[in-house]
Structures are given as C-alpha cells and as structure tokens.
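Next comes just one chain, in structure tokens: the form predicted on its own.
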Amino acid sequence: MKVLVHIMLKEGVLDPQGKAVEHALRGLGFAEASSVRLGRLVEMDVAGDTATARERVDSMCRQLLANPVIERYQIEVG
C-alpha cells in the first residue's frame, strides 16, 4: 500500500531553509511569495490493510521521521 507522510515545522518554530527561499524568490522578482515554510515528503510501499499501515507509519514518525518536539506530520495512505 503506497504511504505518504508530510512533515512540517510546527507554527512558531524558525525556519531558515523557508526564509531563505522567500528571499530568493522575492530576489527573483516573485514579491508575491510571503510566509515560505518547508516541509518533507517520504514516500514509501506499506504491507498490511490500511488501518495497520497508518498505525505502523505513525510509529516510524514518532520514532525516527518526525521530531514530535517541534514537527507535525500527516499520513496519507492509499
């Protein structure tokens, strides 16, 4: 079963990899572009139905993708 999982900072928590992409892109004339956060994508195959696919994802999340302290994650699985 394919699995996608979105991380995210959570709201309040610095990001410099999204305040230098904002820069760049109002460098490049793209005024527009306010508020830049970056995230992740992980993208992987999960054996199992779907409720012991999500149930096992969000186990790697807490345990090695997301740190929960200060990143948010939503599972998508399909």
Given for the second form:
2 protein chains.
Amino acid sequence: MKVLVHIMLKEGVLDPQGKAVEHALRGLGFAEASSVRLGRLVEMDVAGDTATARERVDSMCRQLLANPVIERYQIEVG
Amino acid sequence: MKVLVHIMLKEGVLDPQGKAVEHALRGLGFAEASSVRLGRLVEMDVAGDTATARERVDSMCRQLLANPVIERYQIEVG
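Same protein, different form: I have the form predicted on its own, so give me the form predicted together with another copy of the chain.
Once more the chain from above appears, this time first in line as the rest of the complex follows.
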C-alpha cells in the first residue's frame, strides 16, 4: 500500500533554508508569506497490512529517513 | 492562515534520490519498500482569505517553489 511520510524540523529548530525561501518570496512581491519552513516528503509502496506497514515505516524513519533529534515525522498509510 | 504545499516529481520523471533511499532501505532489511520517491514540503503562514491565499501560493509555486516542467504540486489551505 501507498505510504506518505511528512518530515519537518521540530518547532524551535532554526530553518535557514525556510528563511532563504521567505526572503526570496518577499523579493518577488509575496509579502503575505511568513514563517516559511521546509520539509521532506517520502512516498513509497509498502507490502503488508496497514498496522505492520505503519510500524515498519516508523522504524525506517527512525533509522534512515528522519533525524528524530531535530525532526518530527508523520506517517500516512493508504 | 497555515498553508502546506506538497511538491513531488511528476510520474515518469526519474528520481535517483528516491532510488538511493530505496537501496539504502533494502540494505537495512526493509525489503518491503518499493517505488520510493522523494519530494519537498513547504509550510507557511499566509495573510488573507482562503481563496486569495490559495491563488497567491499557486503563483509562488509557479515562480519559485516548484519547477512545473518536472514537478507537480498540491496546495492545502487551513
């Protein structure tokens, strides 16, 4: 089944890349954008049932996909 | 209001980064993962009402955040 993982920096962790994008947006005239933060998206097919898939993907996040020290992640199955 | 933009490579566009992650997952014993594709996530606050915000963020995507030639994007407002 299709699994989508959202990975974002935790609140309080500085995001210079997001700041750079915000600055660029302002330069283009998009003054209404603020608190821009960037993250990663991982889409994959995972074999097995929903509960097992979620558990396995959580394991993948902890071991490879995310850095749990500074990032939070959210898993969407199905 | 909070706006979330999902940016992914279009179907058919090769994703070597996704392939590398898939290979690494297999190396860690996660053989059930396949068709891994990576994307970007942009989170921001946008001033104004829902319809205007969506339109403005669409404009930001076309001008800066995404490459519409090879990427598709999806905007979630609120």
